[in-house]
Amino acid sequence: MRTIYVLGSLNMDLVIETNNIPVKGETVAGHNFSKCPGGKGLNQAIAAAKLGAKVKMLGAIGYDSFGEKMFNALKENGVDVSYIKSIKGVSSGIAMIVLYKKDNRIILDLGANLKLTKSDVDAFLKNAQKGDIFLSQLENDLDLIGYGLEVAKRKKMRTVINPAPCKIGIKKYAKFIDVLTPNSGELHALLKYGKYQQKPDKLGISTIIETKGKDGYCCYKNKEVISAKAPRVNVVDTTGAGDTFTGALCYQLSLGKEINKTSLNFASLAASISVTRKGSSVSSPTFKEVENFSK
């Protein structure tokens, strides 16, 4: 099994449900407030580890109770936390999540996530081997992620980027990216060229997997297109579904599997299970749960 190296964010999710979205100056009632360890990096690391992958994570937290809780969540789910930095004088990342009609709206304060350095990346990837997986998202500093991609490719690692939240600047690192996993909105933004919409192959990335919520996925792999609908499930909370998909896909890659209908359907099943539960990292399934769901 190959190791998955995750360079990513850690944010404490502060979640509140509401039946009404407030307009300017308005206060509305909320309910079911909860706190849950999150951040796209943490979510994807835990999603892969819960399935049985060997996962190491590079991230940063503050000296606060939220940071401690996120650190413990990673450790308890089997993620190697040797490269999680605690930084004084800055808060851990926070995500304010409003759930409205089974969908979510998110406001981020990245805090400690922006304090990682190139030296941290060098130390993190020092012992990475050819064929290991480098996974990142875009909640950390973009140039740092680009540096990580360059180092990873020099080591002949397989690189996976989940371009969320979408930052157009990631396109300048396309030559270092093997697999891109945007949702439909992110892919649309990345392909926009003036008044025109380019085709996925114009990004210069060999494999692009568009996640489409209840409509499943569409994978553009060189000249081949692979797509499938997601299973019908009772949707409770979509937070973290894309993270579960990407984490599950990286788990498949760590086993030496190729990106094909089988590995993509596995990732789609894992994401479908996650939306039937509340929370982000806590909603991702174990391998046994995916196996049972597929029967």
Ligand code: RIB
Contents of the next structure:
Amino acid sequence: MRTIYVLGSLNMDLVIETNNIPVKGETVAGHNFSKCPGGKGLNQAIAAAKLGAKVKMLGAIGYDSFGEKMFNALKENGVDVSYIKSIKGVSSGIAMIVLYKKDNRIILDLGANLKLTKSDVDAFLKNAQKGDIFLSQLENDLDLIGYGLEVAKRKKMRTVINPAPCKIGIKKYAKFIDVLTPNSGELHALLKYGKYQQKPDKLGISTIIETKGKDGYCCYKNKEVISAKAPRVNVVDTTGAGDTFTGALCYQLSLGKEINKTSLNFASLAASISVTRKGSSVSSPTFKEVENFSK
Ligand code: RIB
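Given the form predicted alone above, I would also like to look at the protein as it appears in the form predicted together with alpha-D-ribofuranose.
Full complex below, order starting with the chain above.
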């Protein structure tokens, strides 16, 4: 089994549900406040580890109780936390999440996530082997992620980027990216060229997997297009569904599987299970749960 190296974010998700979105100057009632270890990096690392993957994560937290909770969540789910740094004088990443009609709106303070350095990346990837997987999202410094991609490619790792939240600047690192997993909005933004929409192959990335919520996925792999709808489920909370998809796909890659209908359907199924439960990292399924769901 290949190791998955995640360079990513850790945010404490502070979630409140509401039936009304406030306008300027207005206060509205919310309910069901909850806290959950999140951040796209942590969510994807945990999603892959819960399925049985060997996962190491490079990330940063502050010296606060939120940081401690996130560190423990990674550890309890079997992620190697030797490269999670605690940084003085800065808060752990915080995501204020408003759940409205089962969809989420997020405000992020990335805090400690922006404090990683190139030497952290070098130390983290020092023992990575050819064929191991490098996974990142866009909640850390973009140029640091670009540096990580470059080092990973030099080591002949397989690189996967979930371009969320979308930053157009990631396009300059396209030559180091093997697999991109944007949602529809992110893909649209990456392909916008003035008034025009370009085709996915314009990005110069050989495999692009567009995640489309209940409409499943559409994978553009060289000249091939593979797509499928997601299984119908009772949606409770979509937070982290894309993270579960990417984490589950990396789990499949770590087993040496190709990106094809079988591995993509597995990722889609895992994401569909996650939306039937509340929370980000806590909602991703175990391997047994995916297996039982598909019976
Ligand atoms: O993708 C969901 C995640 O986005 C949340 O856990 C939140 O922390 C934000 O990073």
